[in-house]
Structures are given as C-alpha cells and as structure tokens.
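Next comes just one chain, in structure tokens: the form predicted on its own.
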Amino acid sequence: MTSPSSKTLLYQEFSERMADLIRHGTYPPGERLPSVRQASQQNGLSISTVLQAYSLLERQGLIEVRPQSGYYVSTRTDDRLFPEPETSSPQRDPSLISLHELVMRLMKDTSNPDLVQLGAALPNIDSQLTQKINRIIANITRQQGEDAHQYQFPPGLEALRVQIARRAVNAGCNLFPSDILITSGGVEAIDLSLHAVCKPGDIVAIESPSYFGTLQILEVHGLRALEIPTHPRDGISLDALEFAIEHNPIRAVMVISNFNNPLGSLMPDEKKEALVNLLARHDIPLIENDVSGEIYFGEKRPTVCKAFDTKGLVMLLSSFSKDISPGLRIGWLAPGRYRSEVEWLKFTLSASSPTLPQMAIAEFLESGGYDQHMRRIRRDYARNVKLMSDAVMRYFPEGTRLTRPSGGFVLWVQLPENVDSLELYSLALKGKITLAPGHVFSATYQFSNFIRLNAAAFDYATERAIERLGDMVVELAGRK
C-alpha cells in the first residue's frame, strides 16, 4: 500500500513537471491540460493524485478550472500587485563601513547544501552550459600546450580583448582592445578602480541601497560612503548627487546603471548621460559596474554610461560571472584615462589573471556559443523574475512592496515596516532557507525591513519556500 508521505510526494513531483511544461511554453496560456483521467493513464497516477496536484497548480495560480469543460492554463494576472519600494532616503552623512562578519555568516550559508538558496545572487548554471565550457576547455588544454599555462601578463589575453571591444558596440561603446584590462572577475576591477582613484579617507558616492560586496570593498579600503538617494525604476538621484557634490569633497562615484543589485533599476539613456556631464564638470570618476548588463528582457541591450563619455572619467567593468560562470574568476575594466596606473597596479597585486579560463572564454564569443546560450538565459530569466514575483504577492502579506526589474535575476522585497530582516533572516535558517537581509546592502543600516532574493531559479522547492517565508513574514508582523 502507497504510505502518506509517498503519495505526498507523488502528486508534488506531478505537479511540478506540469508546472515545468507550462512555463516553459509546452501548454500555453489558455490551453486545456489533459483531463484527469487521461493524466492518471498517461503517468500512470491514480485519480486522486492527478486531483491533488491540479488543485495544487490551480492554488499556485498556474491553471483555472472551467466548470463542465476542464482544467486550463490561467490566462489571469495576479490582480493584487505590489507597489513598488519608495525612493532610499539615506542618512546625507558619510560614513565608514562595518559589515564583514555579517556577510561572511551569509556567504558560509551560500555554501550549505541543505538550504533553499535564495539568499546569493549566483547565476542558475546548468549541465548544457558546463559541458559546453569543459568541452572547449579540454580541447584548449589539447591545442595550446605550454601556452595555456604561462602568464598573461596585463592588459590581458589579446583575443579575449577583441571579443570584448566588439560586444561593447552594443552598448554605445566604440572600445578599441588595448582600452581593455582583463581582472580576476568584477571584483578586482571595482579594487582596481578604487585603488587608481581614492586613498583612505576619501568619500565615494554611491547608490542606496548598494551590492554588499561594493560596500566591502570600500571597508578594506577605508573609505567613506555617501549613500544617494535611488529609484527603482531610474536609479540614482541626480538632483541629490549634485547637492553631495557641492557640499561634500566626493572622490569618485559608483553605480550599477544597468539593472543594479539588488533594486534592479535601469537608469535612462538621457539620465545616463546627464551623469557623465554633471561628474565631467567637477573631473570626477564614475566607476560603473555593469556585470548584468547582457542580461536584458527587452529587445535591446541597454546602453552603458561609458557611451557618453568624453574625457576619460569613466571606469566601465563587468564580468561573465553573471552569464557564464563564477568560477573561472574573468572580469574585465576599461579605465579610461587611468589605464597605465590601473594595468600597474594589476601587476603589483595579482600579476595576471588565469590564462586558461581567458582562453576558454574567447573562443566561447568568438564561436557565437555565447550569444545562442544568453538569448536562452535572458528567457528563463525573465520567466522566473515573474514566477518569483508572482509568488511573493501571492504568499506574502498586506504591507509588501516589490521591485518590477526588467532585467537581472535578483528581488528587493520591502517587508511591513515593524518586520527585521534579520530576525527573519534566522527563522529561514531554522526553515532550511537562505536570503539576503537588507542590512548588508547599507552603510548605515537604512534597510532593516528588506530583503533581497535571487530568482536565478524557480522550481518546486522555490515556491514552497517562498510560501514559508511568506508565513514567517506574517508570523513576525504579528508578533509586533
């Protein structure tokens, strides 16, 4: 005889392959899914198991039953949208950082295998894509030899360069390849950028709320961040940059201006380019961050503030640590008018980045390996963006407010305001899930209340953790 726990598991491991095939386009919406009784002989389930998983899928919001005629794949919106989060209002104070011990205990969570990972924005890396980058490194490891193992020295592997500069036409950026450094993935490059531009005690202005790992950075370095105020849908406050600029001596700025972590923000082109002007009249660097810019849901890549620029004040990097994998470490930078000084300092400190990985890379571009596997990614992406958001507002309580990113992978979730992101932050952790609790995204604390997600993935585990964070989250509201 079935046990409980078994037939549990049967109509959850149904309901998630036909929830698998409907957002992956096999029953569109409006589609009739097969009756009851022709899903218990085709899969060979009984007529309770199949009831059990539709009425699982119909709870989730996937399919709709038609009285008289059958289950259908819902055609509806969730019609309780989420407002989005307001604009930060950050303290207009600079300060110095202190948030290493709390985003060490995240990262150590990042790594346990027996948690929901919702917490690092790590990309969704699949079989397909590893086997395909393990093939051309094999073959790399055959064809070059010795070659494959001696250093790089900096700017880096020149055919890696070429790629790189032909892909930035896209972004508005006409590059040639010596403009181009190779780093050890976007963090070096941010650490590079710094090192080239400020010294300890410095101000840099940054977005509010900011990549944890953007704020580490300025920790090690000792110096201080302003946090402007930002949108969620535009990005950073201009008017409020340039009162900071005015009354404070600001070294440097930095900003995700495509898709920023975590807001998501896409700043426009016409903003972009008004934050170039406003730094080339008072000769301040822009460090930009671009790391998820290839990762767009639109039609059109967006355009880079780099585009825009005319003296050189632009430091542009990313990396493919969000759209090929982290760990081959390859980042890269365009200093501007501070390329010798960034490349030395690149020599001082590392030497070289890894050559092989660079390799790999290249011929990945040069193949079109890389633009067939980001038009899948950007798909899947988009979809579980929505699925993640779907979820949220469907699960969680009165009182939340989520972004609408329209690119990346990652959420900014505004919890009720008498919620702390870090005490719900150690319930997950008893429920076996991990998240991103707004605290580390600030200086000065300004997110207690928020929480950031990553919708890299979104399967069946996903969305039962997204149910219990939702109940955890109405639990702590009303405790208070």
Ligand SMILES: Cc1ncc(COP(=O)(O)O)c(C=O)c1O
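Just so we're clear, the structure is a prediction, and the values are computed from it rather than from any experiment. Rigid core here is just the name for the largest C-alpha set that superposes within 1.5 Å across the two forms. Positions refer to the first chain, counted from 1. Compared with the form predicted together with the ligand:
With the core held fixed, the Cα of H24 is displaced between these two forms by 2 Å or more.
Core-superposed comparison between these two forms: the C-alpha position of P416 differs by less than 2 Å. Remark: with the core as the superposition reference, the CA shift of Q52 between these two forms reaches 2 Å or more.
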Given for the second form:
Amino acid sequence: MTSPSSKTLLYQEFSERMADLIRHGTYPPGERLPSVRQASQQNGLSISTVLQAYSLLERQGLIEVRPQSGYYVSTRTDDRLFPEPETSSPQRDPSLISLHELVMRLMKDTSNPDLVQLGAALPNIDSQLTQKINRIIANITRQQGEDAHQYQFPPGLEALRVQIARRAVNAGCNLFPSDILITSGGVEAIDLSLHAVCKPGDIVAIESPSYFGTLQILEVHGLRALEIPTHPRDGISLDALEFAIEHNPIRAVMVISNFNNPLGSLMPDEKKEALVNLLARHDIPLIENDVSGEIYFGEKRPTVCKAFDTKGLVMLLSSFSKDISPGLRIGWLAPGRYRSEVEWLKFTLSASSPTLPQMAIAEFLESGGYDQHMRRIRRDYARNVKLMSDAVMRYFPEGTRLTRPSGGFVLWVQLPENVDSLELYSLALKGKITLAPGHVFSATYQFSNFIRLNAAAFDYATERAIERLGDMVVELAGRK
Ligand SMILES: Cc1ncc(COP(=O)(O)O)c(C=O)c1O
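Show the form predicted together with the ligand, please, the one above being the form predicted on its own.
Everything in the complex follows now, all chains and molecules, and the chain you saw is the first one.
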C-alpha cells in the first residue's frame, strides 16, 4: 500500500514532469494536455494522483481547465505583460565606491549548495559540455604533457589568439592575433585596462546600473565612478555622456555594449559608432566589455564598438566564462594603442595565464565544438530567459517591471517602489534562495528596489523559488 508521504511525492513528481514538458515546449501555450484517463494509463498512475497533479499545475498558473473540454496549457502570461524599467537617472557627481562587504556576502552564497542560485551570473554548466572539455584536456595532457606546463608569457598562446581573431570577424572586427592578449578571465582584462589608462582619483564614466565586478575594480583602484543614464533596451545615453564629458575630466568610459549585465541592453550599430566617434573627438579611451556577445538569441552575432575604432582607443575585452567555463579562467583583451603598457602590466602582475586551459579552449574553438555548443546554449538560454520572465509575470505583483533581453541570461527586475531589495534578499536567504540585490549595481546606492535574476539553469526548482519570491515581494509591498 502507498503511504501518504509517497503518494504526495508521486503527484508532485508527475506535476514536475508535466511542468518540464510545458516549459520545454512539448506542450506549448494553448495546447490540450492528455486527458486524466490517458495520463493515468500512460504513466501508470491512479486517476486521483493525476487529478491532484493537474490541480497543482492549475494553481501554479501553468494550465487551465476548459469546462467539458479538458486541461490546456495556460496562455495567461501573454495578457499580463509587465512594462520595462525606464532609463535610469543616477546622480550627476562622480563618486568613490564602497560596496565590497555586500559583494563578498553574495560571493559566499554562490558556494552554498543549499541555496537556489538566482544571484551570481553563473552559466549553466551541463554534463554534455564538461564531458567534451574534459576529453580535450585529457588528450592534451596525453599528447603534449610538457608543453602544457610551460609559461605562456604575454600575449599568451598563439593558437588561441588565432581562433579569437578569426571569430572577431563575426563581430565586425578585423583583429590580428598580435592585437590580442590572453588574460585570466574578464575580471583581469577589466583590471588591466583600467590600470593602463587611469590613476587613483580619476573619473571613469560607467553605465547605470553597472556590473558590480566593474565597480569593485574601480573601488580597488581608488577611481571615481560617474554613472550615466542608461536605457534597458539600447544602452547608455550619448547625450548624457556628452554632457558629462563637457563638465568633467573623464579619463575613460566603460560599457557592456551587447547584452549588458544586468540590463540585457544591446546598443544598436549606429549608437556604437556614434559612441566611438564621440570619444575619439575627446581622445578618451573606451573599455568595451563583450563577455556575453556570443550569447545572442537572434540570427546574427551583434557587432562591437571596436569595429568602428580607427584610432586604437577602444579596448575590447571578453571571456570564455559565460559561454564555456568560468573555472578555466580564460579571457582576452584587444587593447588597441595601449598594447605595450597592458602587456607589461600583465607580465609584471601575473606573468602568464595558465597554459592548459588556453590549449583546451583553442582546441575546442578549432575543432568546431564551440560553434556546436553555442548553437545549443543560445537556444537553451533564450528559452530559459522566456520561462523566467513568464514566471516573474505570473507570481510577482502589479507594479513590477522587467527587462526584455535578446541575449545573455540575466533579468533585471524593478519591484514596486516601497520594496527594499536588501530586505527581500534577507527574506530570500531564509527561504533558501539567493539573488543579487540592486544596491550592488551602483556606486551611489541607486536601485534599492531592483533585483537581478539569473535564468541560465531554469528548472522546476527555479520556478518554485520565483513563486516564493513573488509571495515575499507581495508581502513587502503590502507592509509599508
Ligand atoms: C559583464 C561581466 N564582465 C566580466 C565578468 C567576469 O568574467 P570572468 O569570470 O571571466 O572574470 C562577468 C562575470 O559575471 C560579467 O558579468
């Protein structure tokens, strides 16, 4: 005989399986589900277990009953579209940054296996990818064991730089392998760029909001951040930037031109070109971060600002952390006219990036494995971002706003005005969920009612976590 607890598990398990099929499009919105009798026969479950599962899915808003017709996948989200957040309006004065305590707390969350990870922008690392990379690493250690133990002094492994230069053509860029320097992830590339062009106290213009890793590096270097209004769809405001340049001695500008973290914004080509031309007129270097440029949901890889650079002022950086593996710690920088300075800094501060991961990534790119992998994850991330957006719209209250990224895997969510995201973060931790509160994306504590969510590994547990978060937001919104 089935015990009550295993019976509970059976219907939950079945509803999870059905929810997964719905999310992955086996049953698209509006589609009829198998009847209760069919589902019971197909799955060897009792009628009452199927009924219980269907009624759970109904309560979750995933399906709806049509009298005398059956159960259908819900189309409800389509008529309840949350608006996008508006262009940000940061303070007009440059500011020093002090965010490291909160950022370190968030970092520690990422290694806590008990939490649903909606905070850090971790990619979804699946076994299909890891098996491929592990096989490549095993082959390299068998075939060229000794070479893999040598330094790869700046600019780094030539075979990898050749591959990166070839791919840059898709982003509209003619790069030679000698234009590229291999780094230890995107973080080191940002660090080297800022180090090469700024000294403590200088002002750097950044987007608002900005990726908190960038803010941390500005904090370490004692640089002042000048936050520029930024639109969640097409990026930094050039009018506001021009005004800022006319009124402040700006030493460098930093943008994430494609699929900004956290906004998901994508600067159109004309805007990229206009930005490069504006900075060229003022002789200001542009540090362009393109770590998610390859994770596009549309037909074509977007271009980079670097494609319009004729003066060597654009320092283009990227990393294989979002699309292959953050643990391999490989990124790169095309530093334009600052190349010799950057190479010297790289050699002095870290000598070389690890050789084996450079070899493995070069081989993955050369063999075509990367292209195949990217075709798959672009599809997966597009679907997961959509599912996460649908879940937020289903469970969060009116007054919420939401971005519409066309690449990457993060969502930027504006909560009702009176909801403090740090309070939500504390509540969420108690409920075994971590998220990124808006505070860490600004030098001046803007975005107190925003959160960033990671949709990369969206699954049933994520959906449930979003449901619980939605309840918490409703509670906080109603309290004050
Ligand atoms: C925009 C952006 N730049 C850089 C990084 C850091 O990249 P890496 O892990 O390669 O150092 C991240 C990681 O979250 C990021 O989102």
